[in-house]
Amino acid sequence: MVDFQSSTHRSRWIFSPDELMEKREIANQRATKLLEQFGVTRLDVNVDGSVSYPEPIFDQKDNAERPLPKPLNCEEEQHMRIFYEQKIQEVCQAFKFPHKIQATAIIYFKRFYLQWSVMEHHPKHIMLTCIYASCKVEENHVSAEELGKGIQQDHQIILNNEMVVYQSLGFDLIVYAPYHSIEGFLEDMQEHFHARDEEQEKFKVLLQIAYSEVDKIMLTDAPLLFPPGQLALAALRRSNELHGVLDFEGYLNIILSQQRSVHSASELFEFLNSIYSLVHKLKIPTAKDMRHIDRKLKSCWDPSPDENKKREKRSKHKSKRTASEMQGPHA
């Protein structure tokens, strides 16, 4: 297997601040023009991973006459895609998934929004589709229709969005979560510490809440900006500042000279400082932001009953093009 140096997801999903802010302005602002041109945001998806333009549900002289639903900014969307990360988890967790999958789902997620705005697909039906193709790809099997069975969920929605959301990841489809590495790291640190049998408790504790302090790193934009070993060792500082378990400016001193590794460590605890910076940033979206941001959603999307009718008239004229025509040129 690839290994994390030589892969995909080192050479094309790991970006800076600066990218980011760009590629989701681009998708923001696409989808305002849509908002601005048709009346309406939403595309919609085909099996073979093609998108139809909305038809105008205004003519000119309605444009004139009514206000446009306003769009939702960086920020709304920004909290869109938080709340639909936890819902991941959530999901997961209710499935007794493992932490891979878990993790994958939330990086095609995350990818899947670099190259679209939530106001374009919605985030509900992106984010079981994510779910469903990870479960695929880690070789955790469950169909569509046991996924869409447990939440409630039309499966057909999983079927429909399953290739558009391949087509978006540019099918870069192998990940590395930082759950493997926590693992990889806390054996190596038991060998170098000569843990003792009475000592392994502590090691199990140390082990549990860095898992907890993984899920929330996932949840901001680190897992884009970092390998996964960096956030499992961010993981891992903070669970032992918690718990005091062993040394651990010590043992980054060990790995750094044993790996060679082009870092010094007042980098990489400038690295892990950042990653933690992000999570005490992280802004978790209260139950009033969501219904605020979701009435502006649902405004984009549906247009008024009597609009709806006239569009369905219109909708044989759909034209399709597919989501790299959409995005244009890949990340």
The other form holds:
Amino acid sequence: MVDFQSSTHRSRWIFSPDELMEKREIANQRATKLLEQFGVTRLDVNVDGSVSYPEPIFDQKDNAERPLPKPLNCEEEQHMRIFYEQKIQEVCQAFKFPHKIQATAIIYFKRFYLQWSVMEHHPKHIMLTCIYASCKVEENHVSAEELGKGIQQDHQIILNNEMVVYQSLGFDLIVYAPYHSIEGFLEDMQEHFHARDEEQEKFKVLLQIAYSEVDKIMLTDAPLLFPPGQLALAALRRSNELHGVLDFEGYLNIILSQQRSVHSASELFEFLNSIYSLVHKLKIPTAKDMRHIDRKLKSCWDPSPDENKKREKRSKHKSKRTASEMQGPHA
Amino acid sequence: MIPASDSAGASAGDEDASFSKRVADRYLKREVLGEGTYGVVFKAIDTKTGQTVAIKKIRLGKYKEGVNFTALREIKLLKEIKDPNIIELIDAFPHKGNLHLVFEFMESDLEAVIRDRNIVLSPADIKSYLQMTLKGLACCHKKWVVHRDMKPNNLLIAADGQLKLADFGLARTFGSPDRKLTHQVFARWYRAPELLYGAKQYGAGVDIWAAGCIFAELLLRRPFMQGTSDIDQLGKIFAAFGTPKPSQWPDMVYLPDYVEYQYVPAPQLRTLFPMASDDTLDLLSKMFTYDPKARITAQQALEHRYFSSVPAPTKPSLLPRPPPKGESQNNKPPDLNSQDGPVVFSPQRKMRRITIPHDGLEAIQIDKADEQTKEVKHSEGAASHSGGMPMSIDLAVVFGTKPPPRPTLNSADRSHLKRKLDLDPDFDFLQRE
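Mind giving me the form predicted together with the partner chain, seeing as the form predicted alone was just shown?
Zooming out: every chain and molecule, the one shown earlier first.
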């Protein structure tokens, strides 16, 4: 698929920063309410994508004695997401998957958590499912069992969550990653600057650095805010700044004039700058941050082991609602 | 509420009692239309739009590899492709343990048109059907999608006469230089020579070859090259277009399953399609170009003189078509066997064809040759009384000898493909039906 212009990616999955904030707040507030109402935020997922709501756990006498677990705030949720997005990159590297798989999995993960809070669906489960789904969609099939085994996780989790992931993505499964665009631009640059053979090495380095810059960009909100071509240019510009291979601005001006682009050069530079400011602002959570957030998430997810058992007993008569009734990007 | 709910409810109830009459509060279920490649297809009314739709129902949660692969391919591609000549995926949703794919409802398909002896196809009608086929393909190829299962019964016909490409379960994107693709695609009769020679990297040309076969089938009113095995298929192709020379198709000798065939010269195309116009033959020969790199593209084909010369293509709404599927399910179009009087043919149907002697095949330089030749003779005997007679009328067409069964990917090919490429857990289930 090369036609980004008519894609669902372009028409439905590029947002403004305000829209992103709003969606995340809605999900966070919903989970917070769940916590107040039920004392737990975990949603059980069925293979057909429907979601079971928890039974209230504090209709017991110990209600008053036990303080309600504290919900995660939006910032903590963000840390959690970034942490697991990094994990996606690690897992994909460990499996030696192509960049495309990794990028698709991260974009699925980002889109999923525009509809849900990490308190409702555990990011570890969703991370695995997104990787599995990405392999499947990109025709690079790895069995759920193999994937689970490779990272010592129960593959049943993946299969249970597969449908809720597709559904939360609105079944828009083709996504555009910046890696391909980088290769395209690089080839074009080589042609444009009449690269000589002895310069090939320089372009190779430029490409490698640009790839690792994209890896960073993928951890920010940029993939939900900008089209992949701009992400690629931002990475290439950064790579060129570090390496000084060529006159990047000159190149951009020329492609803009050739393409009769709807954007002026100054607009494009502004976009590239904002992509980069997102990278500069990116805070990779420390281990200490994560320990704290993870503890909080655990208590929202599973208030206590014995409560959990009680809950499971009653799970047979849980109320069911399908995922689509309460969420979906376009509802 | 929709007024039709009474009748819809009645027909829904007897088919599957456990299924609610309304699917996901939106679709009113009606009769079952058939078994698709991967599940039951039924007719329904979309209460939101009043539109008639076809819903494919795919079981979930039963399989080791989660959501059905074929369904996922179809969803991911059709979500991105919207075109008047490509079937529209209206909705996709899971419901009660099944994944439901909602498509626009289609009345018929091109195979039914070709087979229906009551239908006369004028050159303008054929032009119209081919044009719509190529428009759909051009749209796919523009988006770097190869369909890989082009055949008349995957070309569906809407109530307004528009032909639409359907069944994207084998479709995928192409153009990544290092990706290997399987050559086990298409029903054999529509398979391009590069696939028969085992090519793992190929492009949109495979769809064009198949479209060429469909074009020929519209002219002949029977499948053009009905091979009984892959080897036999190549033999049939070479008999029609001559054994390709390396100068014609330089990459051929490097293909994985390349075997040398004894040289057979190409007969004049006109002898195969005696009633066809020059433009028709020119376009046909360009779609049947051996070298996939030199083969005409869908876009180029649409710009070919054939489409601008007279007669102009028939307006889709005026095209002859068989009675809608739902109504004619149990009364098949009359078979020529059961016809009482003489059959009135349109010029297209009077078409003569040469049956090439299969000398070429006997010289195949592989150990299976004997077996293959036997197969060929056997099938030829069944299909036509005119065995090795050159310039003979195809009696099978005239007298309606039962045509050999159409090979589809549901047979051995599909099982091979599924195992190899899809790990499709549905397969066993479907085969047992």
